[in-house]
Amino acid sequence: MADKIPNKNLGQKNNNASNTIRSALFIFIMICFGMLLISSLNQGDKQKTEVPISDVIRRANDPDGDIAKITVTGQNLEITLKGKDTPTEVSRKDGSGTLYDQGLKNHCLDLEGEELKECEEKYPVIEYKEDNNVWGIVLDVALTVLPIVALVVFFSWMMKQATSANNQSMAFGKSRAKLYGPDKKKVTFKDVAGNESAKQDLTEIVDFLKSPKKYEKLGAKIPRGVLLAGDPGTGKTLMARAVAGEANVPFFSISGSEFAEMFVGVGASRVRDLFSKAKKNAPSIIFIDEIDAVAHKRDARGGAGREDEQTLNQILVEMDGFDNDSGVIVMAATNRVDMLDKALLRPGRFDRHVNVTLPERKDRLEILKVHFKGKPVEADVDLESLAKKTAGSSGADLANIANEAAITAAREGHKAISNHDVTEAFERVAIGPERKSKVMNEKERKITAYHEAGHAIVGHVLPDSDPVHKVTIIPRGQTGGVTWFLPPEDRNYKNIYELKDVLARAMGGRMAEKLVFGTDAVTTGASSDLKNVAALAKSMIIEEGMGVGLRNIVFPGEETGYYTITTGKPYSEKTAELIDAEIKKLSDEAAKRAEEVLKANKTTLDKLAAELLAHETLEEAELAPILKSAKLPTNAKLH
């Protein structure tokens, strides 16, 4: 099996060729460069006056004549004029032999002593040099052959280029899948911290890969695909890489959208190559990362000759009809099952439907261990109440927060990492850094302290609200302050009670500066809690039938594609009046509820805005007997 699987991509042996013609081009480039600036340094023969033989000799054999010394060098002549320290004329001979051959006059042979010095100051003086400059030879050749090379290279690189040009036409609908065969790192289940039940219904898929004949022997088909469905960040592609780490099969990946391009019939040729590809390498797995970019519902987006259209089209096409001993399981993850058209979804295809659910404690833990694991941690840091404080969050979520913490760790000059950073990280992540350069005047530390202590009391006082974590008056984020309110356990349903008092304690804040400030001095620091709360108030009342008048109903979503005239949305415009009047009827209950809870507490909420201004930042244990004077008053209803 191992054989059939290539070890280098064939993109990548033509990115190394296209690179290695590049620096050949380069280097070569470089080299003529480098003769070229040779050349122009010997280029002082060539600034020099060429002149006859003739009128050299005519000249030398004057005693008046301005030659000073002739230095010979083979065929080539070097003149020197009187007064001159350098050659400033050159010439030639006309054929072999030396200068008196070419008519020079010896006017000092078989002179000696005075008449010898007085002969050679009239004439010039012969020097004859041996002929050495091969270099110069060698350079004029290559001066000469280079441009014709150059030439016949550059033509023949274009020749390459058009060439790998029509290749890459060709191989436009190639898959662009990414393949993880024996030689990658394997990833198996215990590399994957919790969801447990997901890896429970995904061993049978392995089971399946690893002993195909067992189930075929008892009349079992293989499942053509497996759907993981879940939140973003909750581990989907890990987990069907470690499908097929366990199962020791090569892993085709690629995303959604890698198969949509710009020109028809490009996807459903690359979905073709694809599948082509995994039969060849069977038994193997096909994972199509968030496949409702391709595998929308057709009805809700029309036009049977789009792009994607034709994608989807071939994609069911070959799940249909894979043979049964093929040994090719798709497998698919998205976050938005309710997009996928009907056709993908239905048993023959994605047979088998996988939620990937966002971790619990239990497994957050699992989580938190595993991407701590090999960082210098403190004894005392305190993974399972990072656990607690972290509901709701991914396993990217936690992934980043431990890295996070080792940032915060190396940015305070710690060796390791201690539970200061782990909570700096968590709530880095969680709401935003610490904006220390916002300077606040005291009046404004004064309106947020009053906002966030009524937060807290609201949230402490109603029965059904979560027990207050830490709050805080130091900017994160975009908000001026937080509180944090942490539930004690993980759950799975809120009931309306619950969501009721989550509605009061946001509304909190704004009911305690109109208590201290008075009804016309509120601020703009609610606004983010108004915006939650009217998001919140909106949901209970479409989505989970907790309204008064619309209770037990629920409105169709936007994407079923149904929408009316008079309103553009998915209920008639009657309805979207009723559940306007709905909205603000839990909205101003939410607020009545926070303003007789901070009417009654009004001396608790004086003494925790003071602590705020003095320390800024409450944790748990010092919120504790401030808040024990806070009680629910009698007259106050409670939902």
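Under this definition, the rigid core comprises the largest set of C-alpha atoms superposing within 1.5 Å between the forms. If you're wondering where the values come from, they're calculated on a predicted model, not measured in any experiment. Residue numbers count along the first chain shown, from 1. Compared with the form predicted together with adenosine-5'-diphosphate (ADP):
Superposed on the core, the two forms barely differ at Glu290: its CA moves less than 2 Å between the two forms. In the core-superposed comparison between the two forms, the C-alpha atom of Lys607 has shifted by less than 2 angstroms. After superposing the rigid core, the C-alpha of Pro124 moves by 2 Å or more between the two forms.
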Second form
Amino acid sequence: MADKIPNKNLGQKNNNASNTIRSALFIFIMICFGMLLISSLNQGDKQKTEVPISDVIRRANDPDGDIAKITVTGQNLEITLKGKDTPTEVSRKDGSGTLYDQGLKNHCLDLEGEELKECEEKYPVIEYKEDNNVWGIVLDVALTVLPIVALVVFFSWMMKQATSANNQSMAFGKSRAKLYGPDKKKVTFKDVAGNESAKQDLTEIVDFLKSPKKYEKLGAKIPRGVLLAGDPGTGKTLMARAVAGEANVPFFSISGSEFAEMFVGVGASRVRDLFSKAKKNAPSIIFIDEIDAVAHKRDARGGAGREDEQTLNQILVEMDGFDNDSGVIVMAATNRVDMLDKALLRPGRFDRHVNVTLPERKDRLEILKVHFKGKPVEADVDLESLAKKTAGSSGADLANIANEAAITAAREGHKAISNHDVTEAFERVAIGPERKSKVMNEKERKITAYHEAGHAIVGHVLPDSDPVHKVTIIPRGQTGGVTWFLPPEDRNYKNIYELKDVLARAMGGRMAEKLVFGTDAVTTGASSDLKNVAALAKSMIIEEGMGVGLRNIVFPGEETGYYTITTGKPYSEKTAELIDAEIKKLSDEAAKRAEEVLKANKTTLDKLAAELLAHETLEEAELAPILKSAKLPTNAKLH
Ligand code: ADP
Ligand code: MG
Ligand code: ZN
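Output block for the form predicted together with adenosine-5'-diphosphate (ADP), input the form predicted alone:
Shown next: the complete complex, the earlier chain at its head.
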């Protein structure tokens, strides 16, 4: 989801570009306007009638034609009729050729004396006047040259864009690092909501950059490498830019994934270039975003590519080569510290770690406030409740919701963002847009209603499950309907009972279908539920040690780098079978519990399904009276 957020860096660049375009456009318009003025002045007397050139040629070739004289000035023709003293008509040559090129016959060419005189009386005299109208020349030249100039300017601008937009073919060996000097629009810690402890750690770095002398005098080693670690979208990139903004130093940033696309040898040379630029501009910050792309464990997955290894080695060489007073601090960000090559984490390299975490409720509220600031919102917008509903969301997700809310409001033609727009945006970001157009037939609607009612009742009744917040049978994204559970508070740990209740309520959908429509009425509506069950049950067994026979033992997967295809699983086939059996046991138990709950509450199930069919969406307040009658049967109890 983080990728959907328009990056602030990008916005800034576009701004500059659009400024250039705007001023170029302004100049262009002024020139066009000027030319119009000139050409209208040039035409002078408006009494003269404009006639097409073909007409002029036809009349001039006619022995009984009415034209006495044609005066040619550059492209312009002035036509004097027989018996008149002054020109009364005007015309323009078609293209650059002469009048003869355009079909005029020279009837009197070989004649002399009387014959010539007679001829000249019948046919018009052609008089060439020197084109001493400077403005006319300027106009002609401008008309030819301007498009070329415009093209050249446009292309060089395109090239510049392309280079700064990381087009590798154009900025070959050069570092594509973007520089955010102190003069660019600054990001400061104020723009980063929450994450107080990370900010505190980084304040120290800011201080190093601001007054390195203070530390040198005391013989303190200035940190060289700071690693920002945290989930995607938690604001690592934002945080790094804020450090640069706070310290007011140049910020050179490059992304590890850019290295990954490079040709052999280019990555390493780009690292050299990046570091030398940063040293020249010291004190400064080098920021390597997504460093895991180049610095994953060299032995994992059967050895990293040669190119990555060269790039990584070059980074290490450069960092080792720093003097204590170089004034350059290297920051890096990653979502996967566990995947990083250990060589990077040694003292003198990235030895400072700053954890950037997913925001808690009060931080989520702060982040939402940051992103709704400057947007017109109606009084009913309830950010507190949005913060409550978004447990587990990252800063980027929240920024995305704020943006979607504005888009929704604009699409609906609202003047300000309403709470309904915010709710719609939240659900859209979480699951996907409502598909109002998808028509479900009555049978499908009924199955969906029972399916969602099943989730809701099982979730409501089980003691360690979260409260039901909303149920809908309006299709959204890939799903036929949705049941939302509200996490009552942020929790970092879940106990085994809570997880088992999550498994059971996920099974509630399919079990309700089974109970009402029969054992064989298996629909595809539950496939994502079943996937979730499989994934959660697996992680409970192999990561959390929650199996019955495998309690307190974990089995790291291949993706952790703990083993590779070549080394094979670090446990026997027999253990693998045991793991599968434990996973099946968990999902069977969940299905059984869901079924027992629904059997014991069949009347409530029917009632809820009927209400859903009637109203499509039920909120917490409307659900409460229906769910009140539901009870937990003893055979579904765990403790
Ligand atoms: P990461 O680098 O960790 O993947 P980013 O720094 O790119 O995340 O964050 C993406 C966007 O999410 C930011 O540009 C910002 O709009 C928003 N965001 C993330 N965390 C925060 C925060 N703590 N405060 C304000 N905005 C945030
Ligand atoms: Mg990032
Ligand atoms: Zn479901």
